[in-house]
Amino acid sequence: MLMETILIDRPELEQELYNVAEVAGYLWEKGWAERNGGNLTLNITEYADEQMRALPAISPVLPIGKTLSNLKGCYFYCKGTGKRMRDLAVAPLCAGSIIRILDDCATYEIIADEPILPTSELPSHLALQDYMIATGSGYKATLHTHPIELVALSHSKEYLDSERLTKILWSMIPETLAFAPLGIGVVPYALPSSVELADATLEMIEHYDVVLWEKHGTVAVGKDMMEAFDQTDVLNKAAAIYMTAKNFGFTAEGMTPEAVQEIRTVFNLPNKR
């Protein structure tokens, strides 16, 4: 007998979670989501019909750790703490849950399908979601993962400067600038799941769509989960090219400033840096 699920008669929500599952599979295949590594959240408020809003909680009221005034009444899909991306890729609501933010904007409750506690890095994710709503960005997805080459670069002080690292990555292949036009911001090491890490990430996301946590991983935002993944993927590909050249015994010279400017012109990108 099949367990009743919130996805019944909600095809659009089901499709969104299918897309999330697809990304989770890619993360596992790339080796970016070892064991229970990485986490994600998706704003699904637009799919919250009257029946969903009337659903009773299946958990106690839980603290976010921050007061986020723009999230009142919002609904999110969240990967569960301790859950594996490879399992999420098969069954999103067996490795994650749907939560509702309460009117105090500082607490939440789980409403479906099972009382699976969200990721321990929920404060970081929801702070980003709050910022994205406040700025009218249209972004709904936040994605944290462990891209191997980008994390490797973060172990050297040489690459912990956001502007320097962005310029290196942009110059490796034309698509990097074209599809990650805001580059990558670097946040110094902070304890995972801490409010300090959440605050530092929030400061950096004002200028970048992808943030590299030193010696840890990346956080990306996007209109949907695939966009957040694609930007991370493009930047990590550039890092892999740069490191491959190093392994061959030389430093990649990168595209010339003139070539970079040409990409900006062709794709109508702002001269941000």
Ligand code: 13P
Contents of the next structure:
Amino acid sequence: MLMETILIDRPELEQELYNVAEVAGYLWEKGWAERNGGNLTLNITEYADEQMRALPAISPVLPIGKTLSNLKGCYFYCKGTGKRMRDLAVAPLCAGSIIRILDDCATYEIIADEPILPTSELPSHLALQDYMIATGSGYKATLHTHPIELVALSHSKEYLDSERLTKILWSMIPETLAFAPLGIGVVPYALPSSVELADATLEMIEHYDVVLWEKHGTVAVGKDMMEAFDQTDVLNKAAAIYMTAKNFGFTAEGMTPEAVQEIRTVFNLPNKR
Ligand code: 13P
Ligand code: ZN
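Other form of same protein, the form predicted together with the named molecule, not the form predicted on its own:
Let's see the whole complex now, leading with the same chain.
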């Protein structure tokens, strides 16, 4: 028997979810997605045709935890809470669901395929989605994951200063600055899934490419999920190089400030810090 799915006759939406699934597979392979670790959302409003808009809810009306005025009538694919990235990689709609934001901008309902409750970090993801619309960024994807080396660094006070950590990571290989020119911003520890964490994340993403949640994980945004993944990967690679040097018994020297400045000039990068 063929499963009823919202993807039937919606090849573009299917392709979008396929791209998300590809990234979920990489997160698992990298060891960043233990059990249900990490979560993601994708704005799919552009694929919400009349039929999709007419679909009845398959859940009660649920609170977001925040009022987000730019999300009225928007549709999102969300990883399900407690669901595994490695399962999402195989079947995105068995490990996540599609939600519709209601007119009060403070509640949502699930419309497809199954009534799988969205991730517990929904307040952070949707606050970012709201901001990405407000700024006309064209960004559609938000990604929270648990990259090992960056999380390890966040366990030492020495690396909790955003400016200091950013400078260390930029100086590991030239590409770090080129592809993460705004660097990484550290958010002090806050309870996972809390509105406090969502608010702090929102403040940071205005200034940095990736946000590091102390002793927890990262959050990145992008035009699509692959871009959000790449941002995280570039910065975690720099952290891994730093760590490898420590394992060899020395502290990585880092590119000289002059070499970093040269990259900035040649690639015409913003001189933020
Ligand atoms: P969820 O399973 O609710 O998405 O939570 C995973 C996680 O990483 C929380 O920060
Ligand atoms: Zn997490």
